[in-house]
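In the form predicted on its own, a lone chain appears below as structure tokens.
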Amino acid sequence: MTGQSIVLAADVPFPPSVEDFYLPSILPWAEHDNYWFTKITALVWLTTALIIIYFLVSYRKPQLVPTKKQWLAESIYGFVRNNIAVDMIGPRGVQFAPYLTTLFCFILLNNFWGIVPFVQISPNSHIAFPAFLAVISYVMFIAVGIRHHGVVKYFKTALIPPAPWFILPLLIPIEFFSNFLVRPFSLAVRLFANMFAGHMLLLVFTLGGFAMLNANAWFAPFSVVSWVMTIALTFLEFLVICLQAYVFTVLTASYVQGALADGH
């Protein structure tokens, strides 16, 4: 599953642990300088390349009657533009549609690696990648708010709610904590936790099946049940994969909308 997709029953590392997420370098000559180039790194690079190449190829010769590739690319962009950007932000959401589409595709494809046979791990099951995406969205919505309102008015709008003056000393720290600390943290942790938990569940049932098969012949029927559960959980994980990409993108659009709003 994680660097050992095919294992011998006699060598099953069960139960799985957090260490299964820290993979060795895939470069045979890696000693010190290249230890970072793991399966996870390769998947992120591959995801980026696939998205860029697909959209470039799809729009290299756009046609009035679109080809299948062009239709799919336009459908993805249209879905994010109309159902996320415009719905959440309003007419001004169109200018944010390219970023939101890129964000949605990048998260979706990175999540999808978690259920691809012989890959079966998502880069987003490492907190660093969701955290970096959250930081980009965080910096963007603050920059958008400052550009739209100006520094003073933006932070005044974001931090000072319409409330009696005597309660503001209590509300302003709460607003600061909620708007500028909780938002990036919750964005990153939500995506990371779902991908981490999903991968761990698949590990438990897959490796558990091997472990029971190896332990005793009487456990063989239970190992089959464990593998059937793996298949069922894979379908469930597919739904989670799509939902988490959608939620991350929708929340980013929501934060941009809040930054552009004239009132608290």
Given for the second form:
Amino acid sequence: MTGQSIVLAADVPFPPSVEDFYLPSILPWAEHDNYWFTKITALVWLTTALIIIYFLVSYRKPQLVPTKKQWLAESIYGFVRNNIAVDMIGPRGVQFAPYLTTLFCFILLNNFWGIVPFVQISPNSHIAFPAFLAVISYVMFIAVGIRHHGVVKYFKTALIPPAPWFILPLLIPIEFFSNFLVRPFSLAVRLFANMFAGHMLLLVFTLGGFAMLNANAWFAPFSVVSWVMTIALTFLEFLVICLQAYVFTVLTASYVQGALADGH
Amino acid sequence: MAGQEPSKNPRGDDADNPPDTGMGMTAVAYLISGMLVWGGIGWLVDRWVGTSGIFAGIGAVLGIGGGVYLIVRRLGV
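Output block for the form predicted together with its partner chain, input the form predicted on its own:
Full complex below, order starting with the chain above.
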């Protein structure tokens, strides 16, 4: 009896580990240690395709009185343009609205795979994707600043705060560190960590339920509580998913605004 | 949301910083980077001189002071 329950418990890998984020590859099928085409890859391509197709279809024959599809697409674009781009950057923000909308949709949908039943892993729980998105935003805000001010003046406004000369040596390293090193890092890590932790949390409660059930049949009620918690946490995850897509977009807009600002 | 008009009072370029997430993040980034940069430099000096941490301590305090100063100058009125 005891031996059997140990064998059963061994079937459920608990606690979950980082290994659970590296799924077997799809092509070639079910091979471990082969990461060229995995579920993650498939999901990223699917996300890209879905966004492109959705916006193409809903704008194909634009109507004055919008259809439901067109209404939704326009709402998303309008939300990012008015409430993020124009609010943060000012009138010039309109020219960044397409990029910000793309970023927002891409992150939102990629995050959303984390709570879709039977998919339940977000590509953004691998740091490569948030990191690359952060690199794009980073290169963009520096390029925008350089184009707006010129190289010397941009780095002057970015690095030299309005302060008496004798504290500048103390302040310039801090400015450099926080503007050019911390920004891309925190942008990437914030999104990655939220998605990683979310997936981990759901794994802990789901697998924990099985682990308790296998350990002792009397724990069954607690298993049920654990699975109910999983459902509740899925709703919490939905909140985190939307919030992180929004925060990433807002911060990118705020960095662009900083690059365009003319110092005070 | 649909057909929403552009906000009634779009920011002119000379207006204040938008009162949004950006500022909080910037403030935290200044505090932490102030401490890390000058604490780190102090730590290197410690290694070089052979003291056991006095310069790292001084550096961290100076750095956080600089961070606070930067927050006041960049984000204050």
